[in-house]
Structures are given as structure tokens and as C-alpha cells.
Partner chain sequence: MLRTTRVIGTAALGILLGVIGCHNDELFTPGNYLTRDPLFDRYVSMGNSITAGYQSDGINDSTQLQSYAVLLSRQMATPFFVPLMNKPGCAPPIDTVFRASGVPHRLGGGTSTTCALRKAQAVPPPYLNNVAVPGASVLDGTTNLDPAAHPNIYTTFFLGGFTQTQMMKIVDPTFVTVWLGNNDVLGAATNAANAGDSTKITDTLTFAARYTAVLDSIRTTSARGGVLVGVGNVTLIPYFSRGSTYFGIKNTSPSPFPSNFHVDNSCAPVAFGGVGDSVLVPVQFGLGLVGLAQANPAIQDTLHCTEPQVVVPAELRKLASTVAGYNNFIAAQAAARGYAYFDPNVLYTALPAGSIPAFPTTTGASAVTAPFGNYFSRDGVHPTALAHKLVANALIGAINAKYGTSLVTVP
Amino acid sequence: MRRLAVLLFAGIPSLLAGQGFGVYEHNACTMARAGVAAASPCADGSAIFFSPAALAGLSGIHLSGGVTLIQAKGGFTDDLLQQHTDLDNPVVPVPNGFLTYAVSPKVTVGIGAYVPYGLESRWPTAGFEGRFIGYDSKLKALYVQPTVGYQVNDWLKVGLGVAYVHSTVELHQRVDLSTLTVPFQSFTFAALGIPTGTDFADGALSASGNGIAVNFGGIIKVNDRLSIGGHFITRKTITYDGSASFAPIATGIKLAAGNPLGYPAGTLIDTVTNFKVLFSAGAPFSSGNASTAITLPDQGSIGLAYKLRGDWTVMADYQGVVWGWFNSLKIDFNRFPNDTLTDQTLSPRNKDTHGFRFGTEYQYNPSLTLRAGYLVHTGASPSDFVTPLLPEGARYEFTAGAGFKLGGNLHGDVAYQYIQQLDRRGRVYPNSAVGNTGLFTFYAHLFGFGLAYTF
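How about the structure of this chain only, in the form predicted together with the partner chain?
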């Protein structure tokens, strides 16, 4: 059991690769067959996430680990100027690891680490209108899940896991001077002529939180060819506590003579006392504690696996994610008693999503297994909340991959996945009255690698 500790490595970032900000690529073998695993997951311990019941009957000790590299591409083109801004996401590695141990022929236990929710949306700040909503958003939710699978009888397996969730969130956004109220006045700086889109401060929120979720499921073996299975992970609302900071950004604006602020010609607006006070203690852009809460929603899948021949299996899953729970996001500043100066509430009002996954696996020879798949799913974001934070929508995806015997008890898997999201109109201005002003595009290449060792 000491080996279990090996698995508790950090589950690092991921990004929008699944429905909403979900991630489903936790294992190269499963990824190659489009994530279809509810009835017949790969025999490498990844069932801990995909279908806990399948742990039952897994003999010996299985240790597997891998990484999925996600290269997301996309951009935003605005309607009026036809100006295009490319998404600036780096290649993001998403690791995973699973360990199982057969306690008895009927009982297998295991522990897995995976990241079912995560996103990273990074945009350049120069010239991108959406930077005032968010230009670098990261959410990671690492699940570390001890699990037990039990073979009830010849045709029924059940499984249950309890996941400890550690999640972090980082939000970065710029503050537009034109939208701020002039200190001690009732009008905004826009009323004095400060242009829309004048960067004035850079805001950053960094926070983390923990929680517990439950993952359970069952598999019914209908006959030697057909199995039906499913699993369900409960939702968890994570309360994130952390800090927020604001750094002033030089606007570079020099006031002309006769300006309505009454300052001498050539006065740099950043040096004006009224502006400096905005960053002082107790002011709207002072740094300090902040909190927020995000619901990591319920999700589940149900599917079947059918053996066409001894060496060829076809599979299909339906996957649903109850994104409707993610309908409000309040960033609550707590820098001083009763601080509401810069509280923000976003209302994503997400929709539940539905995904259909189709996969196949063919045993080419004892050393080589070929896999392929296709999936489609709906988008979580409603048409009035497609933003730079999560420019997400319906997608179709193709997968392919293979498994190799590498010698002895070592097995390797590789997988490729192409994601194409349907282009979505969205908005880049904080003022929702402006509405959608352009088109978000998105596609991604995913490369999965995994090693599994059977003791």
C-alpha cells in the first residue's frame, strides 16, 4: 500500500477540452476510443474515474500514469473592425495516475488522481477588447479518489469512490478607467472623455478551496458479448478563499489645456491625486482577501460495450453534465468590514450538456491494440454568456490511438484527439447591454501518452 502514496502527485492544469469547463481525457487508452468507458473501461485502473464498478475483477496490482498534452487554438473576430485576436493558450499538460490492488477475487481497491474540471483561457492584453472581462482565467480541480469495486455476482459489479477535491482558481482582468466613477462625483470618467478601453489597473484573483465528491456506478453483464454500465459523480460547491490584488497601469494619458479636470496642460493623468487614492487602503482597488464559490457540477455516463468478435469491441456512451448548477459566480471582496466596493457577480446561467460518444477497439495482435472514436456534445454556455472567460460551445471530436506491449508487464498507450468547436457568437464587453459583437472560434489537438504496469 505504500505505493499508493506515489499517486498523490499534483494534478496540474487542464483547460477547456470537454463539456463546459470539463475535462475527460484522463487516460490515453480511454481517450483513443473517444472516452467511451462506462460499460468496459480500460484495464489499467482508469476505471476509478470512468466506471468505479469495473475495478471489481481487476486482478493483481495495476499502476498506470500518463499525461495529455492539450494545444488549444482559437480566436475572436469582432464584427465592426473585423479585427482578429488569437487565443494565447500554451500547451497544457494534464497528468493522471491510478493504482489498483485486488484484495480478493471479488474486491479490488484503488486510488486515482485526475482532473475532471479545469480550464485555461489566455488572451493577449494588447488590443483585445475582452481583457476587461478576463484575459487569463485558470481553474483546476484535482480529484484524489480512493475507490472500491465489488463483484456482487456473475452479472453485476458495483463501485464506489469518495474523492477529495482540491481546486484553485485564478482570474486576471484589466480595469477600464472609462467605466469608473470619478472620485467624489456622480459620473464616470467616460463622461469626461476618457476613451472606452483605457487600461487603468490589472486585477488578479488567486484562491483555492477543498471539498468532497462521490463517484459511484455499476456494470451489468448481459451476456458474454454485451455489457451495460454507468457511473455518476456528485456535484460539489467549492468555496475559494484567497487574495485579490490590483496593480496600477500607466494610462499614459496627458491632459490637454482646458481639460474639464482643471489640471495644467501636460499633466499625466496617472499622477493625479484623485487617481492614486483609488489604490490606497480601503479604496476600490486596494489589495486584500477575496472569496468566491463555484459549483463543480454532477456528471455521469451510461453506455454499452458489445463484442462483435473476440478481438473487436464497439462501445457507445451517453454523458451528461448538469452545468445548470453553474449559474452564478460572485467574487466577494473582504478587504475590510462590509467591503462591497468591487464585488462582482457573473451570471453564466449555463445549460446542462449532453454528449454522445462512440468508440471501438480492435486487437490487431497480442502486442497491438488499435482504437478509434467519435463524439459530439452540446455546449454549456448560453448564447448571451459566451465570453473570453469560457468561449465554449458544441463540439465534435475525432480520436484514434493504439496500445502496445512494451515488454514484460509494461504496456504503453498513445492517443490523438481533434476537437472542433462550432463557431459561436459572443461578447467581449463587460456591459451586457452591448451584446454579442463578434465570433469565437476554437479547435484543439490533444496528445495522450500513458504507461501501465501490472504486478
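Positions refer to the first chain, counted from 1. Remember, predicted model here, so these are calculated numbers, not experimental data. The term rigid core refers to the maximal set of C-alpha atoms that superpose within 1.5 Å between the two forms. Compared with the form predicted alone:
- In this overlay on the rigid core, L261 has a C-alpha that sits 2 Å or more away from its partner position between these two forms.
- Superposition of the core reveals a Cα shift of 2 Å or more for Q185 between these two forms.
- With the core held fixed, the Cα of V94 is displaced between these two forms by less than 2 Å.
And the form predicted alone, for comparison with the form predicted together with the partner chain?
No partners, no molecules, just the chain.
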């Protein structure tokens, strides 16, 4: 149990590191202009995330909601055999919703729900060496944030939100029988003729945790054309409580004559006591519980918005995520039935990430607004921590979209975003001493849809 639990929980820092599982596309309007919103968020309530200060000045009641559909593509090519394996990711829907109410000309309150982390990394199990690190990894973190925005004076707005965070993680992994020590013996199953890469167990980990984070921001109106703003979400350490379960996989392998265990030739390895005991109560692959604590990092942005002649606005943001806080991970095994297991500490050594976003918006006519943007973003994972769980890296992205009136007070937004990640070398074997053994590629198509209604 200890070996697999270590590997399963070792996946958590990979899942949470960098923008690979981060989602910044919390509504279609902002997504279409590359997420630029620190100084001038869209007037649909999404400022609850992008800059709480911008709630001030929103009159009446605004209700908006939408979804971003994320289709990730990519694969891994092995150095030695040049075998290529494609990602098997489904289309992942990431929802959002915001509601605001103007209490007075100076004060607006609201509540929003958004998912800053919420994707899946899925690989086929047939023939892919990386299945022994992880073949299906899911992460979700839902933030529900009550917020207030206040107009201090003609040139300054401030805002504050307190978010309740509920996060879940799910990891799936196969276990290689050849690498395990035979129970009651001093040799591994490889000595019995078990080939390398023999699946004999399927492990699944499910864990969840809760916490509170604070989101605050401010916007300065320099003049009628130029605004400067920013926001910051505080880090939060969340304790994940989880359970691990294991399902046997029939190997169909027969022992050879003269095997060290003394069984007759042709005996199925699946039937011998030394194999079956692995799944018995309190044994290495019995089900149990574990916990770990991780830090969802600080993140924030600062930027400007400038109105050109007519109805054309240009914008730019800098976004930083302080992944450097996440340099160690302690795994607590005290909750397992076998409480003699030694706690483990992992060191992912993540790096802070930096994003530069550029967007533009042009009101073509009273019923149609056109948007576009471009951004670049650095990666967080060090070179020796790039695995199938999250083969993330530096990337650049292009966006485009439009907003349009649908009639009355109903407004719609659509957006498209293309992500191209730079190719990155990584590993697919659990033994890190093997080093990086191939090349990961990644790209994605995102489609955003949203509706907003003003009462």
C-alpha cells in the first residue's frame, strides 16, 4: 500500500503545478481578449474574479453564466522505440456564474462561482509505459465568492471578496508486478520470469479538501482614457483526505519449471499464495486512507486599459502565480490500517510562473463588439518533474470572439482560444533515476459561451 500511495499522492503536486491544470477563462467576454481584465473587466459580473473593485459602478442587477469547453490534444514519443501515444482527453466543460446587485451608486455586492483549477489528463492504458505513473488524472477546485465593490471617489475603486474553496482530486494508476518484492521472499517477481510492464493491479485515489481564500483589488482612473488596476488572490493550504482502492488484474502468466517458489510448471502466478496475499487485509495493496496538505498558490494580475479614438480599447496585463511556495509535500500515512508506515516528503521544486496578456476590444456598432488577444506564459514544473500526470510547459495562446445583443436586456458572448505549448522532454517511468525518456507535445482548443442579463 505504501508504494502505490506514495506514487498516487506524488501526482498531486504535478496536477496543481503551473497553468497545465489552471483555468483562467472564467467567462467568454474576457476569454476573447486573452484574459486581460485587471483594469477594465467586462460589465457582466465576472469582475468578482478578475478585479473585485470593478463591481463598483455596475448599476442595477446583473446575472451572467457560461461555460468553457476545453479540448486538449497532444502525446508522448518514446526516444528508444519512437513509439507515439496520443492523449485520450475528453472535452472538459468548465462552468462559471456571477450575480451582482447595486446597493447604492457607490456600493455593489455580488457572488460568483468559478473554477480556477479543473481539467483532466487521460492516457490509454494499452502499451503506454506512463500508465505506471498515472493514466487518468482529474482535478477540480470550485471557488464560491461573495464580493463587495466600493467607489471611494471619482478616480479610485476598491473591492474585496472571500472565497470558499472546495477541491477534489482523482488519480488512476497501474502497478507493475515485476518491480515488487515477492511476499515472504527476498527477490522480486521479475526473478520468477514476470516481464517488465506486467499490469497486475489498478489503483484509484479520490481525495478532497476545503478552505478559504481572499480576493481583493483596486482600479485607478488616471483620466478619461487610461485606467490602471490589479487584483490578488491569497494562497490557501488545503488538507486533502483521501481513500485508495485497488482492483486485481489477471496476468495470465504461468510459472516456469524450477521456479524459486517450488510451484509446478504451468501454475498461474495469479493463484499462488505469494501473489494473492498482496491484496489481503493490511497487505501492500489493501484499501486504506491517507491525507496530505498542499498550498493553492497566491496569484494576481496588474494591467492597464487605454481607450483610443472612437470605440476601440487596447489592454495589457501581467499575471503572476507564486508556485514557489509549493516546494515540498508531506504525505501522512497515519490513517492507513497499517499505521507503521513512514510519512513521506516529496520535493517538486516548482517555479513561479509569469504571463503577459494583450487584448483589444472594438465596439463595431451598438449591437456588436469584436475582441481579440494574445498571451505568453512560462511553465512551473522543473525538467525532472514532467510526467503523464501533467506534461506542462511554457506556452503561447491566441484568442478571438464577439459580444452581441440578443434582444432587450439579454447579451451573449462567444470566444475561441488556441493554446500551443512548447514541446518538452519528460519521463514515463516511476523510477526517476531513469531520467527523461521522450518528448511530450501539447495543444488545445477552447470554446467559450456566455449569457448575461441586466435587470
